[in-house]
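A single chain comes next, written as structure tokens; it is the form predicted on its own.
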Amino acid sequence: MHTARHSPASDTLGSLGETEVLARIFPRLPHADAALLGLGDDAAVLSAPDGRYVVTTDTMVHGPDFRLAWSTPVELGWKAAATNLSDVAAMGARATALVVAIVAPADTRVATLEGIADGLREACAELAPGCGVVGGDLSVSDTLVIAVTAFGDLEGRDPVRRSGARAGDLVAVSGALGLAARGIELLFADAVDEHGHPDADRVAAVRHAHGAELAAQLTPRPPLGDGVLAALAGATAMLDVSDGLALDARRLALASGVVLDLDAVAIGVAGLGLEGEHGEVTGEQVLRGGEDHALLATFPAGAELPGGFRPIGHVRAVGASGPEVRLDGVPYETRGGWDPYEDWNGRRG
């Protein structure tokens, strides 16, 4: 059971220092069991019974990627758990440990980084149980930077690639899609003044009429056991759905050389059960909202969908205009999805 006490409010980064810093965090973090080596020394020690592992890495900085304003310190330990145990899983491999590294200002609290390593600890506990934190760093910035790799084990399989794809095959989604869209909409659109800035009363107010599309944005929970399902089942290609469905489907068909023909009723609000709970989710948002981390994988026709993978095309061979996305057998237009350095606004909060 865990233990650890939360730092007195006036304790910063600042007026502790790194050493009595880390032995705060520590305690909280998630152990990994395929740690020889862990938490203490230069560098952990993984074991890898397969001989081979899966990494990856993401980086949440405040401003383009999260705001204080309207993220607990919980949920960004999650988010940042989540977002890289998604990748993992797109590869058809199972997360067994992750390490972490995290710059902020002196002026920090101490129960800020507390909060986002129990929010570490709980995501790899619902999400990917017996992964944990081996490692990381710390270090001192003008802005809170969360910096996460992601390992993972593929035992024995060969890793799901996003240039697999074949004509002939289904198109399969698993997760939901548009939910997470709708939260960040409704956080810029309601949770902030007249002037742009995040209000705390109206944060409260979305948070309570919206949890469902606020839990996908700050709390995304990706189907992650699908993504070694899939692979046992045989999918041919798969890739995390981080940047909407429209613009990943595209980065899978130039991997995979083919064709994505989407069914829009498959895709649509009403196809993927969101209307009536959540019928604000609009046929925009499913397509081209960003960070579902829902997995979209293809399988060879016929086929049986393993977990929660649904229906939703399929794979045609290319034409005369290349590798593309068609919506209902028509080119659909691509663009849209997260672009940090089109989308920022350059605010923090």
The other form holds:
2 protein chains.
Amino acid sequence: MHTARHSPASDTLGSLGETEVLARIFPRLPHADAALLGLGDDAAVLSAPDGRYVVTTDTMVHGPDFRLAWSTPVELGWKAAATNLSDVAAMGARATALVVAIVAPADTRVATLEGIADGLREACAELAPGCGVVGGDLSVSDTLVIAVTAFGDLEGRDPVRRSGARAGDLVAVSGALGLAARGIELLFADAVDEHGHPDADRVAAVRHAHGAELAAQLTPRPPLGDGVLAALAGATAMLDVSDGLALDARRLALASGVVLDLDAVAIGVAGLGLEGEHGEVTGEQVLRGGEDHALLATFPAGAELPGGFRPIGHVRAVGASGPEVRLDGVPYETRGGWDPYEDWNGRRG
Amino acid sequence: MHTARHSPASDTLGSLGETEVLARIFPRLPHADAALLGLGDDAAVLSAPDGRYVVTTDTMVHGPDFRLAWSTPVELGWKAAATNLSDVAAMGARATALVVAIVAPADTRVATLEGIADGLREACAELAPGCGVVGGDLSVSDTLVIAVTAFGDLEGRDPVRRSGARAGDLVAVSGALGLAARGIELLFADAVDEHGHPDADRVAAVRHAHGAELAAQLTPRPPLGDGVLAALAGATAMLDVSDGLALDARRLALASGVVLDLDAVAIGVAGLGLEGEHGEVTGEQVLRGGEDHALLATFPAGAELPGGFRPIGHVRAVGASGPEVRLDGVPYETRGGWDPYEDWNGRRG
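Return one more block: the form predicted together with a further copy of the same chain, after the form predicted on its own shown previously.
Complete assembly follows, chain above in first position.
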């Protein structure tokens, strides 16, 4: 059954057609333990043992979100899974299943979709064992789009929302900050051609010199298990840090009606300038860089922080200026974050 | 709270940015009764009273799946919801919620997304009261893409799969056949410019002359309630007819390991030529036309057909040629169906 050999390079979506493409992809997709009925009917049926399920969706588009010159198809599948799984974990849930819609040009090689399927499988196996793909859709367009919807099981626990932080709580984070932003900066600095366009021939050298930064950017490994551990440890609020620590801290502060006072030494930005040396993560990247897929959470004072969580500040009652983020007690300007409509330069790639 | 006024025509996604666009859209989206936690956190939490949930996903892409010259944004939202809701109904489930990912060019008017939201809301209100939007994602690309994932509640019933048809069963259908295909044919015949491109200025006349056909194509009304009624009546197999009756009947025949023998008079194709007169649905459209979103189901012999189901044939044991579709006892060639990779002509639109 599962003869997942790679398709010849000459096979494209247009030359094979949808039915045959699906037959090549299905054997590569990971099985979901929660699937009572999986691929192949009008819809899947999933189990929800505690009578509830968690749902989130996140889309990756060629151009603003990834470049085929820089990412392998396996890496694209991995990242599409990982970023969605991280949102499930940020509710304190265990990820159970994905559905995946892919829109691709007709001249896309079938091997590209097989690679995406392999990446989905590898990410589930490493990050969320038992989680699998239970459905999907294929369509055609000029631009490759990967739209993933992910599901999770709260296992009887309350969801950890953004709105539960209270004055006196500890602020903690699990996962690397700024590394993914440093990765994309390195790619735009050193893996582009003379016109500034992503260049597949130059990416190998950047990967070799900056493996950790590129791994954080291209194949993020969010600390999913820490999401469940945080819920078990009584986290009062939590979210996935995807738009930079400062902006996501502001979201948590606004939702909870509190001040998040972050400690520059604890975050690791006290010794970093806003413009770092080549090869080092800057304070700007730690605070404003996107795509960390770290978990930001608040815990009751005195709680023992679980898993990889480390303390980075305290929750304070709001002052006259309302909910905000402070750095060492000083209000921190949280504008920024990446906006796909305002910040994507289609000509740059 | 719900001040859902229309945005000025000059507002685009790029001029407003993601946060403001979401603030304009959220008040227009339908509420889901099943939402324990809805929009605004990393993920939604939905109730699954019987410990299971149904999941399906279907994507619409500008070009192969719709044209902005022919469909209003409200109609796009309606169709994106209706086609997914139909897949939920085809399992015998009641639709409960949607998540919606939209990828759009930065120069898209915010009013276009507001219209899509209005269409999602109107479709849920009319077709699946209580069903709502619980999450989504916005991103940017040159081509408008609407990716919907839909959820349903089996309410304690077994899902109705494609594989349960048995020799002796009745074959029945609920919903119109061929009308949607006739609608798209009329648009390509009469609502295009001299180069064959979709022409917004010519669509009004076609709508006026062929209201039923265009409604079936642009704002399908799948008989969702009949999905639940079929399950309650003991349907042995069911699917959503989206790729033409003959091809979807073949899928059911293959999955069940049976022959579906269809009755030309009952289907209504006995008096129709393969090439009908202008303005009438042809036998070709009834049997091979796509996007009907009718329900094809099989019932035990003697069952009283529920709701809008009408008998169109019988299930027979396989013969030497294996599972197949027959028309009045004669094997019917089921090749056809629309393949996005093989059949979409990007230059035609």
